[in-house]
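First, one chain by itself in structure tokens, the form predicted alone.
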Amino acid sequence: MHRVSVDQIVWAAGESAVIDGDEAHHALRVKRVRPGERIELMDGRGGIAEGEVVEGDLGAKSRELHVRVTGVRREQPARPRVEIWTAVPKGGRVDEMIDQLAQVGAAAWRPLDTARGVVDPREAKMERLGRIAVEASKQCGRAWRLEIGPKATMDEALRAAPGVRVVVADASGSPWSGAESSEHLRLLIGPEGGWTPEELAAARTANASISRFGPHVMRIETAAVAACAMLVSVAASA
């Protein structure tokens, strides 16, 4: 089923909705959805209208995707709540993160100021990610899209809100084994070279919990998938 991305849903069932710009030409012409083809509108925080494509229109002057709407619900965020704080990749792979970042369920990225990190993405390098993420977002079915957070120091990622449970993902931790598991994970994955003895001690500090992930060091992107999925499968089963 082909899914389309809409600011709001504001839709009853029997109504008809009318999409254009971006997401209807992307739905005509790329995915070349149909009449008579099932379809989501989806506005990423947590309202879904289902529906049948009635028509399209890819004229010069005009690209709507007209849909009649026969259904509407409303779903509440996934529990638990992770959100994955990193630095960054370097190049494509901070791309293929946050793809794989929304598949495996991850409520919300932010990139990481960290002593040893060499990559500091741009507005536009941003903005680019948020678009990845509301089409991995879409092609994974979730109703409630990956959030892309501004920049955050270490001082900010350890300074969490009641209830949330901070973790650092390093080598000197213990496995990670979902004990000290929460509704609401706050995983920080450090640069290649890894965090700094200063930036451990603060972790230590702030109660932060120092875990492991795996017996072999990781690149940023694959620590983040890797832990993320693991956060989620374990609390959600605690």
Contents of the next structure:
There are 2 protein chains.
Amino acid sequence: MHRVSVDQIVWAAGESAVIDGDEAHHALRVKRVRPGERIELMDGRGGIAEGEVVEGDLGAKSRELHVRVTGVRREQPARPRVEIWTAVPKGGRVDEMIDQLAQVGAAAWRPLDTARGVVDPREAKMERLGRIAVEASKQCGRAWRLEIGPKATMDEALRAAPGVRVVVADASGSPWSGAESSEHLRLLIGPEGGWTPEELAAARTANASISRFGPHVMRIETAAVAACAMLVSVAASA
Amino acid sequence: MHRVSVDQIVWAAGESAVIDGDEAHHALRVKRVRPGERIELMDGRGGIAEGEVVEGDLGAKSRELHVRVTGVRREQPARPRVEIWTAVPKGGRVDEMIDQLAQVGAAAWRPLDTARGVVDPREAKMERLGRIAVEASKQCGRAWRLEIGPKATMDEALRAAPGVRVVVADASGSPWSGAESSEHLRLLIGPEGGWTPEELAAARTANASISRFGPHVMRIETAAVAACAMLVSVAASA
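Starting from the form predicted alone shown above, please give the structure in the form predicted in complex with another copy of the chain.
Next comes the full complex, and the chain you just saw is listed first.
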């Protein structure tokens, strides 16, 4: 079924929704949706309107997509909530990572400022990552889109609210067994050069779990995807 | 520590190893290894020679890397053995997948011929994937390199030797809990269009597990990496 991103779900069942702009263009010209076809409008924050493409609005010059809304529903966010905060991979690898994190079910990603990190994403890159997160979340049918948050320091990362379990990925840790899972997890992944002894000491002081997520050395983006899949799966198998 | 791929470990402790060709060039010119530096020679099939770069062989024109071998060891393959057989992702995505599968610890990958698969890798591509597997395996310090096998049919995939647990990734399955793990796992991942009803029926007839590895739709390469991480982790946490 084709899905369209919208800012807000403002319709009730029986009402008509009119979509314009890029999303309408994509649906009409690229996906070539047809009258009578089922479609979903998603706000990326749990709101979903189901509907049917309305006949007679798909002429060659049509720039608007008309949808007759047949039902509106609201989905709860997934549990556990898994946040992935990482040092930033170089070049296009961060784009791929965001795309993959949306697919495996991370709730949020934030760039983490680490002692040995070398990439500091600028505003333009952060905006691009936000667009990738929206598109990837839509592609894989997420009711709640992957959130892209602002850069965080290690202090912020380790100073978690009650109920948030902070997990630091490091080869020195015990293999992740799921026993330390929680309804709200925050996973920290360090840069290619690894954590400094000071960062690991701060993690221990903050009572974070230090865990490993595989037998080998992984690049940032591979570790993020592999570990996220394991953290998310606790809920699925519980 | 710098690592060098060799065809065979033919030295004993105390002997000298002479490396030439691309691996010597990479070590001398790119990594700029220096006399006295520790180094590992790996055959990718469990054999590892540790040694020290020998003084006096690193002139500007040197094309050979001389290593004094200080010890030889043999590592066992990782358990469980996790084979990943997948429909082939398009374009560069298959390269990325091989690189990531090496990092998360897959033992082997084979391209799988499926009804809805659209990519049929040619000989040149298979050779390139083999080189990627060697390089990625070396990078992440694997004693046993990721094996790249020939194309397989669904019949071959489902007709497993005794002791091999075949797992078919599909959204219709139960979430993977690890309870059906085994010392030797073979994970099958279908094409973007999904398995056909006939393929799923054949999987059930062959008594394969049908399991899901995340809450959302994943592309082939993301599913491969996420599921592999979860299959490998059973051993780590056992």
